[in-house]
Amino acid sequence: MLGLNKKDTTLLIIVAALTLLAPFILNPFPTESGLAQFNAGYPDLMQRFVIFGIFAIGFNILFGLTGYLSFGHAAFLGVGSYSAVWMFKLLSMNVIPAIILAVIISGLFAVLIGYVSLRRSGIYFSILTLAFAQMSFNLAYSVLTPITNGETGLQLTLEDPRVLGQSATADGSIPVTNLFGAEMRSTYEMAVGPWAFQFNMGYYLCAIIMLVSFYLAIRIFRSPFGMMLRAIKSNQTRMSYTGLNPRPYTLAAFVISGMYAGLAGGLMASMDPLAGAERMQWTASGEVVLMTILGGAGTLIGPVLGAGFIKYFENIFSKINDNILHGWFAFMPDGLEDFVVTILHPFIGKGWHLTLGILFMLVVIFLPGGLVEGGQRIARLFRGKKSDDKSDEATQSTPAE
């Protein structure tokens, strides 16, 4: 089906699933259940699994695949940002333009980035990307603040020049992000019993166009230009020695990475238009290396898989506190109950980084491929169970000789 074979559509039909129920699956507590703090599906949050699920895409198809490690991918989830919200500014509130232009613009901006940097490999090239990115930071943060707005962040304004839409609503408001008037917004919900779930319009728009990307991604896995950039990774010098030249192949998987990295920025200018130059800072860039690595560098469904987890992570323990937990241990006797929320404290809230942390290094220790290699792990001992089983049943049905 679409030119991919049995197993990756079945992987391509396991995502889609995932991602159009994720409003089921990320809501399994009752609203008023005292479980429902590990509920995740709100719109917000959900369109963020899928936005740096697309931006974790691209940037395996560049580090998975050739085995080049970008510290400096933040510059064009930046880019992108900013080229929606001007064009929010400058022409239609409708989406569809401003994601155009956000990848077009991240594109060619990775050209550059590219063609300067992949003149050297290694960690010569990280720390041109990471020095390129932080000199982007820096423009956006004070040299170009006509363009960018400085610390402030570029947003939109009521003196809006639009050419295709209005400035202002009827009541005076700044007009909202939409999709040929569906407004991103706008949200659906629906109350099953104790349980309420929230179906919102950027979310869905976001989750098909991760689809897309997804199915992009596995096209290009499966192509000889994807045999091509594994063979880089393998072992480039004996590949230059066969006559080809490796730095074309590592341009293109540099900008179409880079292309991911915009659409993703674009995305989240549509569903929030605000562009600031926090987005393009090395935190940024250092968060979806770790997506790429804790879900399984070099396979399809990794980078989403850690996107998810580290977004949810950070949503689930930034937002518990100590009154969180003091309901949670009230069974315990006072002196015990403070002692272990006393332990746990910091662990949560502003804390949240050190227990991601902690997750961090035990998948590393314990599943150096990532999160798939600990599903690959599961399944094989399921397969072994099974077939253990099989042979049990046919030993015993076999007379003895």
Second form
Amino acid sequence: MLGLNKKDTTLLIIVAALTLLAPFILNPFPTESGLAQFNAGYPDLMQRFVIFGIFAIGFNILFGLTGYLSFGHAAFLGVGSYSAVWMFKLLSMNVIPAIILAVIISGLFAVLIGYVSLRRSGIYFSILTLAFAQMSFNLAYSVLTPITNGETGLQLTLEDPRVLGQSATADGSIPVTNLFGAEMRSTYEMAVGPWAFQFNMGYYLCAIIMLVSFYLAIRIFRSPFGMMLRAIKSNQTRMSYTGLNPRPYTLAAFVISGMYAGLAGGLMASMDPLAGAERMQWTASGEVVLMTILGGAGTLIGPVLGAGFIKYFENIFSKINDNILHGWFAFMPDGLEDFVVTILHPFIGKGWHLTLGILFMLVVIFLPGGLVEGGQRIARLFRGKKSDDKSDEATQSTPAE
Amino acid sequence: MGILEVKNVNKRFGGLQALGDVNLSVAENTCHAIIGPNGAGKSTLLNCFVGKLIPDTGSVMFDGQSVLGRTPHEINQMGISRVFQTPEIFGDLSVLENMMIPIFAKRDGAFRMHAIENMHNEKEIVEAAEQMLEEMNMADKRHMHSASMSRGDKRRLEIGMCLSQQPRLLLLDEPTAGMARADTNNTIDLLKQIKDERDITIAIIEHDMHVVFSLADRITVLAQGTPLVEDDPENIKGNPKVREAYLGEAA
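Return one more block: the form predicted in complex with the partner chain, after the form predicted on its own shown previously.
Below is the whole assembly, all chains and molecules, this chain first.
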């Protein structure tokens, strides 16, 4: 289907089902139950899942295929956000032109940074991209204030021209982002028994864009171009002595992944029309590296899993506090309860980074292929038992020969 | 006029004169061996043919065009393929993919943006690759991870990858270095077959005299960066100058 082989089609359908049914899947606990805090099915977080999924899918095209580790991809995310917000300020509140501009501008930006950085490989390339991203971050904070609004961040105001739209709504407030009139923030709530499921316009726009990006990524992975990118990772010497020029291939991969990052940035701004310089900071660049490695670099689904995993931790794990822990361990004797809570305290709430760090280390050490490898091992465990049975039969039949 | 003409090539690394006034002419459709003791400048000379090194003076002409100042991929596109001392293949890729890449490079040139194109529509490339694997007797290994093959198979694959581009000049840098006897003999047989069946010029650098005398039509002996003699294999065998260069014997 759609020019994919059977295995990839199945993967795409599974991902499509998971993203489109996410409001159900991420809300397994009834609203009133004590476990409701683990529900992730609210629009804000679901949007973040898919937007960072797009960011990581794009990053994986560069890092997973060519092996060039960019430490500056957040710069493209930031550029995308700024471009989108400017579109909202100047043109209209429709998200389509904003997203298109975000992708184009971040692509141009990627050509510039990639052209210079790709003259080096390995750690020097990483440092160059990091330097460029930090430079962009600092410029956005200071010199470029007329464009970026510095520390405050770029926001919409009532004075913005919005030539194709309106500067202010009838009741004097700032108009909201929309897709041909359908507001991004509009949410339909469906109550089923004790559960409440939320269907958000913005989320579904992001989800569909993510599915398209995911489909494109599969096509790139399976194309001759994707094979060339893997060849670059494998052996650049053979590559050039085979008559292929590695430079334009890596630059193309860099620009594509930069455009994916710009798309993610544009979507972020479309969901919440403001852009700040901190989106370009090196921590944001590092986060996408973590997502990709945690999920499984070079695999199709890995980056999406990694993005979901990290964003879930960031938003859900960080909300557990000591009171909640005391609630959970209330069945224990007082002294023991306090002791257990004290032990767990550094790992929860603001300490979620510690838990994530430990998990990341465990994954990198024991599952170098990321969460995807973990999944494959479990699958093999189940399949292995079956095939063992078969091989037993086989060995029993062989002596007859 | 040979297909490869080397004139007055000099190359100096700091105080070391690696190549001094090298003149060499490789005739079309022959196998020309370049031999010499360690440090004679054989590899330096080869690197000057493929764009890895640029000589300080002199010229290297391939088929009437200078190769100097061109990048390795441009020189390959002119029709020169190179086999390395340690087999250079795409270790992370399957054997079939390894074979497809040079065929793509031959058809599409140094760069083509075929990012959304489907591999299923590249039947001609896949077929050409399968056929080349068949010729190399590697068809049964097509889905193998190429890094996990033996040294001899890697060499065979590398030679196949070079041949799939139908180069006019094939450069071999010690193709049997570090190989077991059986693998060496297989490689010799393969190269002989290539030489007989194809219109191809081969330039080979080799230490193993058994390999050299099995293949070469013409031999140049290099010593301390300068060609000592150039002659037919029979005459080289008995040449006292060559014995001196190799064994340090007084002639």
